[in-house]
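Presented below, as structure tokens, is a lone chain in the form predicted on its own.
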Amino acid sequence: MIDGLTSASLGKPDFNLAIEQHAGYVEALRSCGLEIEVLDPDPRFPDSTFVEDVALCTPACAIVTNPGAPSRNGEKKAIGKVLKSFYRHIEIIESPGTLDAGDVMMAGNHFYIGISGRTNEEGAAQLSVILERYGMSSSHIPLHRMLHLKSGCSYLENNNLLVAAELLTHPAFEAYHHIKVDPAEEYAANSLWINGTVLVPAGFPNTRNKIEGEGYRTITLDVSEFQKLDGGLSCLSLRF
């Protein structure tokens, strides 16, 4: 994990402490209510604890994505295996396309992709053809600046979107109520929500109690060496 890919300039991760945080991260999905299933390391792929972004999980069916860092591409196979004690249907992002499931926030029957450095226009295609025969829609959102969409927004359920940075005025989420994310704390962009209690990552007060004052029960929970690798708290699971 400490060899995994960074833009921040936070320093390496210190592995224990990681290891610590990963249990509380699991232990406050557990009090929300959920069944886990804790993959086994797999010390090939220093990213594969951010297994989001290789796999997305609708109501319907997965999808088996192509990660856009090339250094990702081996964790599809053990995915995919992991998902068919799941799901009767699994689909495939096929190359040219690339897509990282980071990209792309659900909204009730609806799927924003995000088109960055690691989702390309290809993959995003692919990805919507494969929502629209199972019922399911979708819009791309080109991003200019963050790794992932979901760096930048979380739907917190009940027309409520936590958003920061250059989503703040895109058009695609007018219709949403704002909570919006000071700049100071655009990592707390990527908040989770489970089953009515949303997931703060520690360090930003400001978005917390905005979320709270929205009537949200929140934890909060030090994921510090996560965020040294560019990860947030929806990077660190599938949710089904």
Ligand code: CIR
Given for the second form:
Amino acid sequence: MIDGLTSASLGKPDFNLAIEQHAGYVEALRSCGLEIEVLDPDPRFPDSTFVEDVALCTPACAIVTNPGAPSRNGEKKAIGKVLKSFYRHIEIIESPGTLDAGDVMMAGNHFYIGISGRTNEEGAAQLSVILERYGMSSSHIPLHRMLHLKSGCSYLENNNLLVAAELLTHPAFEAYHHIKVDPAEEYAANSLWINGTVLVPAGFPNTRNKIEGEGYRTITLDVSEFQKLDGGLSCLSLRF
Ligand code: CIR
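The form predicted in complex with ligand CIR is what I need now, so please give it after the form predicted on its own.
Complete assembly follows, chain above in first position.
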């Protein structure tokens, strides 16, 4: 992972510390009641720890994506095999469509799809058609500055949206109650709701306080080594 893609200017990750932080993440998910399957490392792909990007897991089907970064595209092969043991229906996004599932936020039966440097219009359109076939709806959100849609927002269920930066005033999210993330804490916009508890990255106390102020229990996790590669809490797992 020390060779992973990054725009963060935070230096190279410390591999051993990353392993420790990852173990803490797995433990936190487990403590929220999840059953965990930890995949083998794939040294061919330095960004493959960000497993969220290569598949979208919905209640009805899994969709293997077509990751937009050339160095990550090959990650999709291995995930298809893993998902076969969990899903009867597996769909795929095909070129020229590209899609990273970090650009997809699920809110009930509706999916928001960011159009980003990784996810193009064609990829988003393919995903919308697939979702519709399984009775789910979607809308597209063009992004200007963010790596992925979920770099700037997280749905915390109960109509609560944790939201930052360019998405704060986006009309698509008007109906949600906004929990606003300060510009200095933007990284914490990627927090993770699991069975009523919210996992929040360490070092962003205002955001954690705001989330707790809405009545959620939180778990704070240090994921500094993943932040160095632009990755957040949601990116490190597929949840279904
Ligand atoms: C990348 O640039 O693809 C990785 N270094 C970070 C991916 C983060 N994933 C996510 O936001 N879902």
